[in-house]
Structure formats: C-alpha cells, structure tokens
Amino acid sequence: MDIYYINGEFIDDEDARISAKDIIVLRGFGVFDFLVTYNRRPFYLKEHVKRLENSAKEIGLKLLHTTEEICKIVQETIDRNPHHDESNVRIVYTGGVSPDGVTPQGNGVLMVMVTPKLRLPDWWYTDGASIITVDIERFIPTAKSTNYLSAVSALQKAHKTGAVEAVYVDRNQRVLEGTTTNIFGIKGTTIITPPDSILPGITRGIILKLIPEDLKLEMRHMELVGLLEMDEIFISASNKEIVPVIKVNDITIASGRPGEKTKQIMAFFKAVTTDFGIGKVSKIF
C-alpha cells in the first residue's frame, strides 16, 4: 500500500479523499507536476516545484506553501514509501472549495501522490515509436493545469492507431508539443525544438544542455511538412525520458530506425540519470 500526503496528513492511498465541492472536481481547476526518482532521489525536484508555482500563477491559483515546504513534503512522502525501488511522484494543488462552485477562494489542497515507477516497453527505445498529430492548441500552454480533456481525447486517438503520443499542431501548422511530451527534430547537423507556446519541460531543459558539440541548436517552430522531412525525431518527458520517433501519422521518418544522433543524446541522458544523487555530477551541470 502506498502512502500519500493530503492537506497536512500522510495517509494510505485507499483513504485519500478531497471534497466533492473542490473546484478541481467541479471545474477541472487546479495544477499539478510530475517527476520521477533515480537512485531513490527526486529528479530535479526544485525545478518541478518552481514550474508548479508558475502554473498556479498562470491560471490564478494561490498556493499556501513555499517552495521549500513543498520540496520537504515531497521528500518525506517518498521516504514513507520505502517499498518502491523507484517512484513516480505527482504533486497536485487543487482549486479548493468555492461557495459558487467556480470562484477560487485561496483554500486549495496540496496532494503528493507517490506510486511505483512504471517500466515502459523496451522496444520504444530500441526500435522507435509512432506518433500522430492533432489540430489542437492548448489554453495557457505554459501552465500544467489539471484540465486535460484535450490531452485525453488526443491520446485516445493515438492509441487507436498504435501510436504512443499525439502532438499538437496549431492553426498555422506549427508543431508545438505532445500531450505529455516535448518534441525535437534533427536535420543534418541541426537540432530544432519549439521556443514558445509550449510547456517548458524539465527533461527538455536537461536535453538542451546535453546536445553534442557537432549539433547546432535552433529554437524555432517547425511546420508539420518540415517535421515529416526530418532525419530524426524524438520526444521527451519525465516518465518517458527520450523516445525515438520513427513514424508520424502514416509517414515513416528517414530510414524508419532510431537515428544515431538521437541515440547519442539518449546515452548522455542515461549517464546523467544513472549518476544522479550519488556524488557523480556531470560537468555540464
């Protein structure tokens, strides 16, 4: 049984409760962030909490805890789940109970949910995966809110085709981000990723520091037609790390195999996570 933190208490997951009148339930008004552990240590915890705080600011949700308090609570919740080899950590801040069921009152509830880390299929990484594109533009894309209707719908479409992710394309045919991932394209010696109108991924930020010296970084938007002409594509996220993409919609990318530059970046990221928290710190950090 897992232990969660809810509103000042550490409780069994089966006993976790919030009010049915909370506007996270009634209106989907709340924020969250997600991270994983490596060597049983929360990976870039402070950066995730800072992003949670920015998400709250973006949607107008008042948080009642400081950065340090949230970090301490997360660490203690992880410590109370020693039966996990590694953990998924979801930090949620609800909108709170509202008299009219819609107006925030600054009484939100902090929840920290720690569950066993899931192992994703090995073939995603060795053989590459497929993604689809969907014509969707997220409301306040820089906020990680709990309103995930568009993401759930898009992922359902992806899974029906055997794809692992759905990537949003805006009205100008610009490729933005996945439902839970950031996207990168490699063309020749240039690596490209959208500069804005996206959620700033923590894994994405680490990757930007791991780019090999023989690759030039361009922070710019890719149009869908340009994405399909890339030599390599990969997506990134805390729970997925780096996944090579070999097919977009019905189009095979280049050779249909994970590219060498993608595999190099994957190896660099693996080195960072393997050494995380055990005294070996990469020189780039």
Ligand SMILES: Cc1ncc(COP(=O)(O)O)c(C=O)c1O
Given for the second form:
Amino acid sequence: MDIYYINGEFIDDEDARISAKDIIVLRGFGVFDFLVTYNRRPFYLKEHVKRLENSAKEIGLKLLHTTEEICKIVQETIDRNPHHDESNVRIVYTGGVSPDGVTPQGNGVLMVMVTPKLRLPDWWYTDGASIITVDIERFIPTAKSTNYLSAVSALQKAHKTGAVEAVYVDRNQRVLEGTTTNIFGIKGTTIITPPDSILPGITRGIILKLIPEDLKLEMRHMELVGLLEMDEIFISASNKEIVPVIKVNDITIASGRPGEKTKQIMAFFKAVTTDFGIGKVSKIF
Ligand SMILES: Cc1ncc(COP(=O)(O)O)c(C=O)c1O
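Since the one above is the form predicted on its own, can you give the form predicted in complex with this ligand too?
What follows is the entire complex, opening with the chain shown before.
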C-alpha cells in the first residue's frame, strides 16, 4: 500500500478520491508533472514544480499552493513511503469542481501520488529501441496537461509494432517530441533538438548542459526525412533517462546500434544522477 497526499491529507492509495464533478474528470482540465528519485531524493524537484506552475498558467488554472509548499508536500509524501527503494512521483493539480461543469472556479485539488519506481528493460539501453512517428500536434505543447488523449492513442499504435515510443510530426513535417519524451538527433559533429512547440523536458534541459565539447548544438526542427538520415537518435525523459533509438517506422538508423556519442551522453547523465543521489549536486540550471 502506498501513501498519497490529497487535499491536505495523507491517505492510503486505495482510499484516494476526488469529486466526480471535478473538471479534470469531466473535461480533462488539470495539470501534472512527473519525476523520479535517486537514492530517495526527488530529482530536480523545484524545476518540476516550476514547470507545473507554468503548465497551470498556460492552460489558465489557478494554483492555491506556493512552490515551497508543493516541494514540502512532495518530500513528506516520499518520506511516508519508506517501503520504496526508489519512487515515481506524480504531482497532479485538478481543475476543481465547477457548477456549470466547464468554468474553472480556482478551487483545484493538489494530489501527490508516490509509487515504486519501475525498472525499464535493460535491452532498451544496451541494444537500442524502435520508435514510430504519428501525425499529431499537441494542444498547448508547452503545458503538461492531464489531457493526454493523443499520447495514449499514439502509444497504443507504437506498442502494437513493438516500438517503445511514438513521436509527433506536425503538418509541416517537423519532428517535435515523443508522447512523454524529447528527441535528439546527431549528424556528424552536430547535435540537433527542436527549440520550441514542445514540452521543455527537465531531462532535455540537463542534457543540453552535458553536450560533449566535440559536438555543436543546433536548436532547430528536424524534418522527418532528415531524422531518418541521422547517424544517431535518442529520446529523453525523467522515467526513461536516455534511450538510444535504432529504428524509426521500421527504418534502421545508421548501423542499427546505439551510437558512440549517445553512449557518452548517457554516461554523463548517469554521473549526474549518481552525484545527485549522494547529495553532490552540480547546479545545472
Ligand atoms: C510531451 C512530453 N515531452 C517531453 C517529456 C519529457 O520531459 P521530462 O524530461 O521532464 O520527463 C514529457 C514527460 O513526460 C512529455 O510528457
């Protein structure tokens, strides 16, 4: 049994309830953020809470807690789950109950859901994974809203083909991001990642500070045809860290093996999370 925080109370996950009249239920109107722990410490918690606040601002949802209050509640919820080695942390802010079922009243509910961290298959990291692309554009892509209909639908399609992620491509053939990941391509000595029209991933932000000196960073959109011609591709996210991509829509990328530069960035990222776990925080942002 895990302990969640809901609206001022710490309760068993089985007893976690919100109102059926909340517009998060009726309209998918709410925001969330997701982070993991390393050595039971929440990784870049403040940055995730700041992003939650930005998501709320972008969709027009009023938060009733300060950054410090949310951080404190998250830490306390982790502390109340001592049976986890490591945790996944979901911070959800609902739209609240609305008499007309559609107009936010500024009475949202804060929930912090802490569950055991899931281990992803080792082969994703050693052998590389496949992704597919889907022609979808997210509504307000800079916000992490709880309306992830496009993600659930695109991921079902990906999983049917054995792919681990679906990447959105817009009407101009621009490759944007995955359902829950950001994307990077490496061509020669250039590393490329989309500059905007995406969720600014916290993992992506860290990677941008870890780029090896022999790589030049280009913040630009790749076209789908350009993506297929990359020497290396990887995706990044809090739960997945950095996953090398070896196939896109069944087309093999370069040698079909995780690239050397990707492996180097994975090693740099691993050093950051290890240092973080032992309290040796290198201030990246
Ligand atoms: C649409 C989208 N893009 C990118 C990411 C990666 O963000 P982060 O690295 O902060 O986990 C996520 C995370 O869930 C996401 O939902």
